[in-house]
Amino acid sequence: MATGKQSPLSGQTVLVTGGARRLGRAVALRLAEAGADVIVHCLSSAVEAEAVAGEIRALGRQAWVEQADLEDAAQAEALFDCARRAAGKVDILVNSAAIFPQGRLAELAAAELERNLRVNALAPLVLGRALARSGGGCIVNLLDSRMTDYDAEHVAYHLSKRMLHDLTRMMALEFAPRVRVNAVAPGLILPPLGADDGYLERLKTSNPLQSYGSPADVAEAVLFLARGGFITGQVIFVDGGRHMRGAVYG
């Protein structure tokens, strides 16, 4: 376990939402490396969440797996409450948690649409005024750098991130000064489920460094965020530079 200025997160607990698999098991792994001791939450995926606290825990960090499913409120709301009761305090609120269903506008049925809001958006919401109400600290949500644009394969996704970067900046001025909010919006990190890199390949010239990332750059920009006690209502890109695209004056 790192020490001294090397432990920016000591003493401080974090809840990540999504923490077993992909972006989230990065960011997981990230802080507590950083000196946080780390609430893993997963819906199906306990294995792979009992996986990554394993590996918290050989880091010399304290880690404990709570299942929700964060589709319904009221179960968003008992993960916070499972969480605090577990760990004795959650500081840093972690909004990783998504789905990202493909469909069209011209196909998009409202429950779609509404469980789409329900996770991407209303359960970040609902834990951060969990974390606002039990005193204060940090969150930082997950959104995607094509919001500036426009995914018209996977719109009710699309939407759903769009509403949750608008909580962002509300939710930074109405739990301020207690509680800072921020939020990272990767862009070509990883592919989707059942591809490979060569679909990273592919489309990394759709970004002015004509590269791709990985999830340890958007973990990165979480820990900073994490640590940025002068910081909130605030969106970092990990992106290559793709959000400016087509919007180079906003």
Ligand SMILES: NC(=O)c1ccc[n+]([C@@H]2O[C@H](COP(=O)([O-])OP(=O)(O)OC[C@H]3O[C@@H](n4cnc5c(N)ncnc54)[C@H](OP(=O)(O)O)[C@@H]3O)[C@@H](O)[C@H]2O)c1
The other form holds:
Amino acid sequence: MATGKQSPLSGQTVLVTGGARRLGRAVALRLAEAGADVIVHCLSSAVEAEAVAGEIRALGRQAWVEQADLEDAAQAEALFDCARRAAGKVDILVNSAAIFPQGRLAELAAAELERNLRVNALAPLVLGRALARSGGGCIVNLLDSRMTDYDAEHVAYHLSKRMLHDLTRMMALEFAPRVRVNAVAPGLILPPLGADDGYLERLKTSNPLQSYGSPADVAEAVLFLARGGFITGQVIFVDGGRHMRGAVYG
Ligand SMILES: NC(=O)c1ccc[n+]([C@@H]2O[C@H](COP(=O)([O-])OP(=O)(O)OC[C@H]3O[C@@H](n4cnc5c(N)ncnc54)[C@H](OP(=O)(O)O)[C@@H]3O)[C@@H](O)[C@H]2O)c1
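And the form predicted together with this ligand, for comparison with the form predicted alone?
What follows is the whole complex; the chain from before opens it.
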């Protein structure tokens, strides 16, 4: 465990959306290990979020839990205010919360597209703007390596992640020099909820490294971008090289 003055994120406060489970949880814990105090956001996983907060406190850091439905822009706005009130400040924002519903173009309904855009793209923008207004800091958005190709089975999700990719670049330009905005684009890391145990093994030949990553790989990339330095508007693909293959999903 990293402690004290040598910790790269010592004195920093991080808000991790969707921090109760899966990749968001791994990011929250890794940034806490690196010295950060963490606001763990959740929607329905309040018990899991409290457990993550407990693990963070056991590392000697401070932790808070905040609940908000990010489909509602007003709740996203309120989340930032609550986080700031609870922790005193937010220096780093990690936009990890997302939805990943199935749906092809032929059946795409306006409401479904809107829902994906609201949670996966608009909420990160609302939170990012709030961070920029509050003074400055750093944003890391969770994208998806699929956005480089065409995910025909998750069309609304695909469009929302492409929008968040553009928003990453736009926010990096608009919020500079006070805020750095970068992204991590995971590939094959965790099976989607409900997928069977063989999911990762079956798909691992789809990327050049013929393997799959771990939540720790994603968390390490987020930490790298959060640490500071001369990087903004950048995307790190944590996907075994999958983004270079250029193919259609589904
Ligand atoms: N897993 C992968 O291999 C992979 C691959 C590519 C990209 N990604 C991206 O990486 C990020 C994290 O992935 P993940 O698999 O950990 O995500 P996930 O399990 O699908 O979702 C993360 C969290 O998002 C929260 N969430 C969903 N709808 C919400 C809403 N309306 N308001 C507030 N929170 C909401 C949920 O919180 P509660 O549980 O509290 O309800 C959920 O735990 C996502 O942005 C995802 O698109 C993941």
